[in-house]
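In the block that follows, a single chain appears as structure tokens, in the form predicted on its own.
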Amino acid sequence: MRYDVVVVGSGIAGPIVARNVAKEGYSVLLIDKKPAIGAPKQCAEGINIKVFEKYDIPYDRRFINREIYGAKLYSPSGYELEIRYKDVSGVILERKVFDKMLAFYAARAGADVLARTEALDVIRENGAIKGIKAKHEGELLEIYADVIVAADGVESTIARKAGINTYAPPHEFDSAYEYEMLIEGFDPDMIHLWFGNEIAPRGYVWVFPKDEDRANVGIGINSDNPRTAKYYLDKWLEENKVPAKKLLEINVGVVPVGGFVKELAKDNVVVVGDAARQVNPIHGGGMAEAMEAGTIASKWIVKALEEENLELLKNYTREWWEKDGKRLERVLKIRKAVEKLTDEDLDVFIQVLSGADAEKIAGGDYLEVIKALLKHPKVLMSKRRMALLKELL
């Protein structure tokens, strides 16, 4: 087999790159080892909805499960603080079809895509990557490529094969435990989400709306925590008499949250995705930072293979740590920063944000809700969390 281009892996980013290449007329074979794309799916399912039109995706009821006007906070000893939106601001998606329809647009620009097919190792001739192995309900294939792309997730075998470095160590992942459930007491137009050491080491638990009465409820902790996320969901659904009697869904996964990999392209391999670690550190979503990679990658892929100068596509690292890679490296500093944070930190701090200020932060305009946090009383009066804010200047 011969193809211009060979994308192992169809979650978010190796879809959008399949896609943006194909319709510059490029030969695209698309592989992802799962039987049916899309699932199982291994996420919360949450995206901003501003992704539809940046990144040329229609905004299809097939995928979309409900629609979202804002968020809920929880301190740990219960303060709230909402952020409430007029017009939608975000969905809940149905991942299994998602990422199904991802793959199929690709196909439609032109693409070749085969599910059930397992990338096992790189072709190499002469010391160079020719294509790569992989397995095809049991049959054996070479599939030979001038660019191979690694979008194969966390543990990305071709990135590794390859010989790019992808390793982090485990206290740059959450562990992520999540059930699909019924659920019910919660505004079904929002997002909630639940901060505390005790509640969820280093990250949040969450209520993800799919229905009047159906969410995914889940939890990220650190992956070096002595307990496990399941541990800790099950014990904050029983202390808030969430009954978990009804459950459509569990799903389990490790998300990483920091060790950006440095190298995204080498020789004629570049690496997008959870396989680069391009994962927002402080959220554990990696969606839009999937479709921005993607859509960086793809863009150098074409032009090298227009000019026939396989050297254009370290552009994809360069532009991508001019951009996103700049923007989650002062995210990864406000999660550092975070973690340093008492119960009691997290409870004056959701008293004295504003939505306003919420809504600066998660765009990643942070500084100046600092700096209004530093002239607040409460800041003041405690000399540990003055450092804590100024470390972040």
The other form holds:
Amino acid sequence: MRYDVVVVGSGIAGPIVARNVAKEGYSVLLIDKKPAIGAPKQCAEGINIKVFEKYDIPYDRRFINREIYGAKLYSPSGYELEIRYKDVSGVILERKVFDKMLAFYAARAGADVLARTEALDVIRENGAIKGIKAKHEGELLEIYADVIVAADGVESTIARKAGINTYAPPHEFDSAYEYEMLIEGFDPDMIHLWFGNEIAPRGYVWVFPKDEDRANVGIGINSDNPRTAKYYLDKWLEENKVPAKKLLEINVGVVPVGGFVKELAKDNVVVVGDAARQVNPIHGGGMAEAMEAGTIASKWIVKALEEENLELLKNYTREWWEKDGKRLERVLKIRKAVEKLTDEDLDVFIQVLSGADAEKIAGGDYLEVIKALLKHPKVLMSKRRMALLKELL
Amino acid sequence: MPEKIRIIVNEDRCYLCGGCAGVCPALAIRVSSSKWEFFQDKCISCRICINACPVGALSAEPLEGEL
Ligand SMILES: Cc1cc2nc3c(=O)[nH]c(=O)nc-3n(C[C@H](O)[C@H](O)[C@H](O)COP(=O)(O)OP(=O)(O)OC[C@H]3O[C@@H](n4cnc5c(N)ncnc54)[C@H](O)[C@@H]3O)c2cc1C
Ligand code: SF4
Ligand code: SF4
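Please supply the coordinates for the form predicted together with its partner chain, as a counterpart to the form predicted on its own shown previously.
Okay, now the whole complex, with that chain kicking things off.
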């Protein structure tokens, strides 16, 4: 088989690249090891409303389960901070439908798509990578291509086999565990997040509503923790007297939350999304990041093919690092500071912010948030808290 | 030298999520959509995969006496 571009992985990043490149008339093959693209899901399914317009994705009710108007944050001792918008700010998707539809859009744009096709290795000839070896229902395939895209998620097997360094230390991953379940008593128009070192070390517990009484209820913790994510989620459910007897799904996964890959393109291989560790280190959301990286990568793949100059692929690394990379490095710095907070700090911060100007917090201007915190007596009284916050200015 | 280990999976617990393969620095684990595989020759016995598994499906077995 021969294509201009082969894309390994049909999650979020892969189909965006495949669609954009196929649209320009190049031959593209998109493969995924799953027999049904999108299933099982490994996601809480929350995403910002802006992505639909920005990445040219239809706002299709088939994969939008629910519209969300903001977030509610809970501190270890139960202080609450509500950030509510007038308009819809995000949606909870049905990723099983969404991922499959993204692959369908790629197919409709001209790409070939093969489910249940696992990439095993790269093909090397005289030291150069010429394509990939894959397996489809037991049949070995040799797929030759000018450009190879590793959109293979957290495993990043193909990126690594191609010699791209995607190593991140164990602390730069979250282990995540989630029930899709029946649950009552939470405002279904908001996402809900609980923080605390005993509740979810380094991470948080989430309730992302899917219907009035159904939600993704999950947890992310540092993946070098000796206890499992499942242990902490079950403990939280029990302590909060949330019955876990109506479990519709169990979702499991590991999320990269730091250690962004430095070299995103090497010769003719390009790495995007979770495989490139392009995830927001604070909340662990990676869909929007995967779409952004896929968009930048596809732009340079098209240029490289047009001008028959694969050197141009390096511009993807440059552009990503100038835009998203810089922003995510700042977020990583915040995560590292937040990691040092005690439960008491978390109580104080959420308490202080719940009295502060919610509009500013809602606007996401974190400098304003830090300035508001710095003025408060409970913060002023603590040298350590002051030092932590000042690090972020 | 750290103790040499073999990683074993409890198939009844494993969700084939691929997380352990993702954190393994040595590409010693491969997770396809139907099976979990371990490559002893690549494993550096760091135990990173064991902690990272969200459900505790992995454990280590010493390799002493087999080398
Ligand atoms: C429990 C959990 C909750 C999350 N919640 C959110 C959330 O609410 N919002 C958000 O934005 N993000 C969330 N994320 C993160 C988000 O799911 C990822 O960042 C996002 O899916 C990344 O997209 P991707 O295309 O890079 O990778 P993936 O979506 O992981 O896609 C990779 C694809 O590659 C395939 N693949 C892997 N190896 C091979 C191979 N060798 N051959 C063929 N195919 C292969 C896989 O089957 C998969 O389909 C969550 C993650 C987890 C684990
Ligand atoms: S991390 Fe755990 S559940 Fe996921 S594939 Fe590895 S052993 Fe299975
Ligand atoms: S012990 Fe380390 S090298 Fe061995 S499989 Fe686990 S993560 Fe990989």
